[in-house]
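One chain follows as structure tokens, the form predicted alone.
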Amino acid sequence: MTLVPSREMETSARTGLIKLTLSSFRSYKSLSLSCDARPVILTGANGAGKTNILEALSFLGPGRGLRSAKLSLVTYAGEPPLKESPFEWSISSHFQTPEGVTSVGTGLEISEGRERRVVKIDDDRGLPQTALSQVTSILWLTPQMDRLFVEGTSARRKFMDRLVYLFDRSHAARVARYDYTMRERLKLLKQGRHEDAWLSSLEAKMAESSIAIAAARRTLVERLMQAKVWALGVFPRPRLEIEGVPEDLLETLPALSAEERLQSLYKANRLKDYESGRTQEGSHKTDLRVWFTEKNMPAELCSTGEQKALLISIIMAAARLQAAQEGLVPLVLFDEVVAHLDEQRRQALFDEILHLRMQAWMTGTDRDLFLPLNDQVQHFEVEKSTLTPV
């Protein structure tokens, strides 16, 4: 399968990481990666390292890593390097991008016993965590994710926010400030604090930040449902569906009447959410429903191989649609990933690759596995947290 590159293809810029630094992060005391804008493959025995490189490129967006580990849980195990900087571990990078050259680092810090993570994009340091989503796209798929659709709704709904950062620059601000009010009312209740206007307060606040959420993930999926942007023949095509209270309330209701009834919600909800410890409903709950279209059939209820397709189709629709609309790609990390493929869906998938002139990161034990993007890419052996180019 040879896919012929558009003119908004032919004309975008190839965007990625061009330096990576790692300092005390997992297996690595230090490394020093210098590569250009291609597709980069690392390849070695279990246990060499190459999932932790990965993860180091997973912190240079928003959030706790493809892992989701306790920040403190990365640091170097073996002997303590010298310390040049206050960081428990660092991890710095240069991207190319059509503006220039951007440089991304962020590192755990620990002063009187408490962590914080700390993060520099160019000259501005000490930014929140979601200005990273203002330079950065980065989406990943690793092993731990086989059972994305069958497990609880958490990891649906981090997938699917991940997604909607590509798009949406704000989104990670938006839920993060959810996440803050929403944690402050129930302290309020906790403490038996029921003061009216205070926790009317914060429940507008969570009201307009939780129906700006729902509107942001609903427009991805309306974008993501248009026929052009699955372009994996070989690959199930997915239907996506959304479901959660403020969602259904943009159904029939615009905005800000949505923001009044969840925000009626939260106050009637008062005494549930005291008594139960955690809050009801909100844009924390929602989920996010696959179906597998050919077969009308959940995603839940499909072989692992197909799940896995599955979620490369999500994916890769992503990619092209950003890189259709932007004329840029995300940074893709897939872990382990080629090797469950078969010989048709692992071509479709490099030729896609190629076709959008993404930067994507793809680890595998098997060599061989990755001989057919011969000198299109960049090849990294990987031997006991040691790179060495094939």
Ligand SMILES: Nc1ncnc2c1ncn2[C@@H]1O[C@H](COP(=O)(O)OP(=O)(O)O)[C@@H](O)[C@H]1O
Given for the second form:
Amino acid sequence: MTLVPSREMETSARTGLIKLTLSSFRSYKSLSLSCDARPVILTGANGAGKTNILEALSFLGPGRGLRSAKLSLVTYAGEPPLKESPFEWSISSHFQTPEGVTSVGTGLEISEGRERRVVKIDDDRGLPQTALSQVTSILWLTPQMDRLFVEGTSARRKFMDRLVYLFDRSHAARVARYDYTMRERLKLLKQGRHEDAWLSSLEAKMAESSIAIAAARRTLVERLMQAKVWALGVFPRPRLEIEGVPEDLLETLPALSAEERLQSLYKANRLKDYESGRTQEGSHKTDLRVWFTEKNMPAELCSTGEQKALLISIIMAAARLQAAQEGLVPLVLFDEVVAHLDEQRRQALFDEILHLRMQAWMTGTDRDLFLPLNDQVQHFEVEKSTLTPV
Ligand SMILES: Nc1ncnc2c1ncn2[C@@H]1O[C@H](COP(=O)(O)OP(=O)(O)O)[C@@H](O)[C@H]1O
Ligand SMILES: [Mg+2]
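Could you please show the structure of the form predicted in complex with the named molecule, as a counterpart to the form predicted alone just displayed?
Full complex below, order starting with the chain above.
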């Protein structure tokens, strides 16, 4: 693939992680890693500790990381954590950004039997997890995501929302607020406390968040559907559509009317929601539908290889769009992805990563696949949770 210098080449400053410290995280009792903003390759045998590192990085964004893990299972199982540390496990990092170096840390605290993930950004402690998306942009593709198109809507919705975080740094907080209000309303309904004023106020908040969430999701998909972001010529070009009640309302109505309609819907569903114990309609049901454009085939009917290629296309298009709009690129974690690509696609992906100056973290068992990249990347061999530069 020939590289044509483009606007993003000039504007995207190198951003990336330059220091990572783990304590009591998975197979790492402790780890201290220094690197620069070039891509990072981790190779090694199965069980060496490659995915654990990517998982740690995924915790530098909001959510439960790339394994959707129960937080207490992440704690190093070898021996109890250090007594002087209040954390079960913790991660601290330094990110190089165009504005300078930012420190981002997170960890699990358990007090009085309650798990709490705490977040620190520079000198601000005790931040909510959603604050992470204000400073980091992290996406990932893992073997578990081979099932993204065939399983329930939740993983696809999370995937879509993570893409939205790149462009709308308040989106994570908005989604968290919606989920919280939805749970509060359901709690009231289940307790049989059907006071109209209270429920109406919660439903108004839900409707407001839903429409804001829907607008951000629609903006993402509209921007991605602009042809110029699909740069990976040998990869399929997906077509994306959002299916969801709030998103559909915004298709035909101005935001305020859409909000009112949604609020009436929440009100009309009270009895159904009470009886079923779940909220029937809303932002938490929205789905991302993907098609393989050239074949006009829904992604769920495509081969596993094609599905992976579609996901890579979407991730790289989002990265390219972020580079063009904000002069930034996300950090992308590709777990065991490269070995599954044919030569031509592998080369196209490498070229685009280097072109965008993206700090991609790529794992694999086969060292040789990455050797052609030589000093354009930093390569570590992982063995028994110890990293050695190659
Ligand atoms: N909480 C934990 N404490 C200690 N070891 C763990 C924990 N969770 C997972 N492991 C171990 O980490 C090892 C490395 O896992 P992983 O990073 O997934 O390897 P890979 O290099 O194949 O990606 C596995 O052998 C697994 O048993
Ligand atoms: Mg692995």
